[in-house]
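First, one chain by itself: the form predicted alone, in structure tokens.
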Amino acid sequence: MEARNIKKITVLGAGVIGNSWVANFIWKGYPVNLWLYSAEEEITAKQVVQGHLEGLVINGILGEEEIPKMMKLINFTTSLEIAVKDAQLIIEAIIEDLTIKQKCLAEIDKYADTEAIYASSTSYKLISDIAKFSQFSKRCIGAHPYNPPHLIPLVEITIPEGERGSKKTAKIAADFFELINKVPVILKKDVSGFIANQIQSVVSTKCEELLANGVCTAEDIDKAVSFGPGLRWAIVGPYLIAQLGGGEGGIKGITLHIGKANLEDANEQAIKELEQYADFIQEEVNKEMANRPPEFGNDNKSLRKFRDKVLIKLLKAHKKI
């Protein structure tokens, strides 16, 4: 199967994530089977999904007249068999309970096409554990979105470890998400918390420490992040920001500058290891830059231009410029 063969999608669960996924898919024109725990959930699910679409109308993304035809793309059902039997992509967004997810996947194995991709939206469970007893583990991936999925592009894709996983499945899923304008990243290892949640966890821990030690208020922390690093990270991320911060020396230059200043034991071996790391991270950033379209910045000059353009837009939205 290829990404273009995905014509129908199933979403399991009408919670915060599930309903947002549904809004995203019907916005992009895909028919969706939305599986509900009970028929009573349908009224709330309709209201939430329509509310997401109305938010797009308010912000000039959709025309109001488009909403009714999009809502007609949803098939509500409490039958798991009906939900999954004709779908090529199954997004699981049910409760974060490993046993329940495993039982759900066992039922999916009975009814879904064997080539249908199963993608769990789990926030921290390992897809290796979820797919442990599946007959078709090679079709299983983790596909962790960031809330709300209908707006935030990131999708973190994980694969069951070892022979139970399939890089091909992950690639098909990544290609599909790119088709609907998402930003997929495929992790090399199946780790809890993935990339973004692990980074966010470290930031949250430091915020708690600063607040508990009386360094500042919660408002100060929110302002410091929102109007400091958060503004820049929203544009290009920490490594490309460091690339610009290093001037002509790039990220290698700033890594060496800061690293040598912080070396407590500046012996020959420590300096050698720092230089090796600086070379490694510069090579990684060079590869990243080469993959970027010119309009988004693929060298220092164009990257700085892109950063400033988006930064000014963000500052205007915050009424700070």
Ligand SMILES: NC(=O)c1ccc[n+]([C@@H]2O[C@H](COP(=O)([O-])OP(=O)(O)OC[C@H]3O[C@@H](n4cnc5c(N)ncnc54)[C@H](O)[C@@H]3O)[C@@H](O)[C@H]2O)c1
The other form holds:
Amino acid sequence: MEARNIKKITVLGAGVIGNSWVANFIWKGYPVNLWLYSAEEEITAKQVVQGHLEGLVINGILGEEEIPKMMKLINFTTSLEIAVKDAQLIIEAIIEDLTIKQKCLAEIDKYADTEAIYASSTSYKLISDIAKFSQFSKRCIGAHPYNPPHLIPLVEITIPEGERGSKKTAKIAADFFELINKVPVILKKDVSGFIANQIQSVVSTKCEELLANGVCTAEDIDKAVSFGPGLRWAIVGPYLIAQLGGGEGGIKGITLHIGKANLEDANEQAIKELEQYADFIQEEVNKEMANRPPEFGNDNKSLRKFRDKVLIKLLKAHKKI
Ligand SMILES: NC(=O)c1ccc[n+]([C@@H]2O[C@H](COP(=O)([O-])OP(=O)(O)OC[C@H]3O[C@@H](n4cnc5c(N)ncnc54)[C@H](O)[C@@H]3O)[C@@H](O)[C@H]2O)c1
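Please show me the structure of the same protein in the form predicted in complex with the named molecule, now that we have looked at it in the form predicted alone.
First the chain shown before, then all remaining chains and molecules of the complex.
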């Protein structure tokens, strides 16, 4: 199967994530089977999905007249068999409980096309564990969205470890997400919390520590993050930020400069390791830069220009400029 063969999508679960996924897919024109854990969820699901689409209308992304035909693309069902049997992509967004996810996948194994991709939205469970008893583990991936999935482009993809996983499945899924303008990232290992939640959890721990130590208020922390690093993180990641922070010396320059200043024991071996790391990270950043389209900045000068352009847009939205 290829990404373009994905014509119908199943979303399992009509909670925060499921409903947002549905809004994303119908906005992009895909018919969706939305599986409801209980029939009563249909009313709320309709309201929530419609609300997401209305948000796109208010912000000039969609015409209001498009909403009814998009809403008609949803087929609500409480039957797992009906939900999955004609779909090429099955997005699971049910409760974060390993046993329940495993049982759900066992049912899917009975009814879904063997070619269909099963993608779990899990935040912290390993796809290796979710797919542990599946007959078709090679079609299983973790596909972690960021709330709200209909707006945030990131989808982090993992596959079961070893023989039970398939890089091909991850690639087809990544191609599909790119088709609908998302940003897929395929991880090299199946890890709990993927990339973003692992980073976020370090930030959260630090925030709790600052608060507990009476350094500042919750409001101060929110201001410090959203009017400081958050503004830059919305444009480029920590490595490209460091590339710009290093001026003409790039990330290698700043790594050596800060690294040497902070070495507790600046012995020959430690300096050598730091220099090796600085070379390595500069090479990584050079590769990343080379992959960037010129309009988003692919050298120091154009990247700085792009950063400033988006920064000014964000500051205008915050009425800080
Ligand atoms: N909320 C987030 O920010 C976020 C972000 C990324 C990923 N996720 C992941 O997405 C998944 C769904 O999270 P959510 O925030 O939408 O949760 P939610 O509580 O809003 O929705 C969970 C859904 O699971 C259904 N459900 C409850 N018990 C069930 C059962 N026994 N069997 C099957 N379905 C059952 C509920 O009816 C509901 O529709 C989780 O795996 C979560 O880790 C959440």
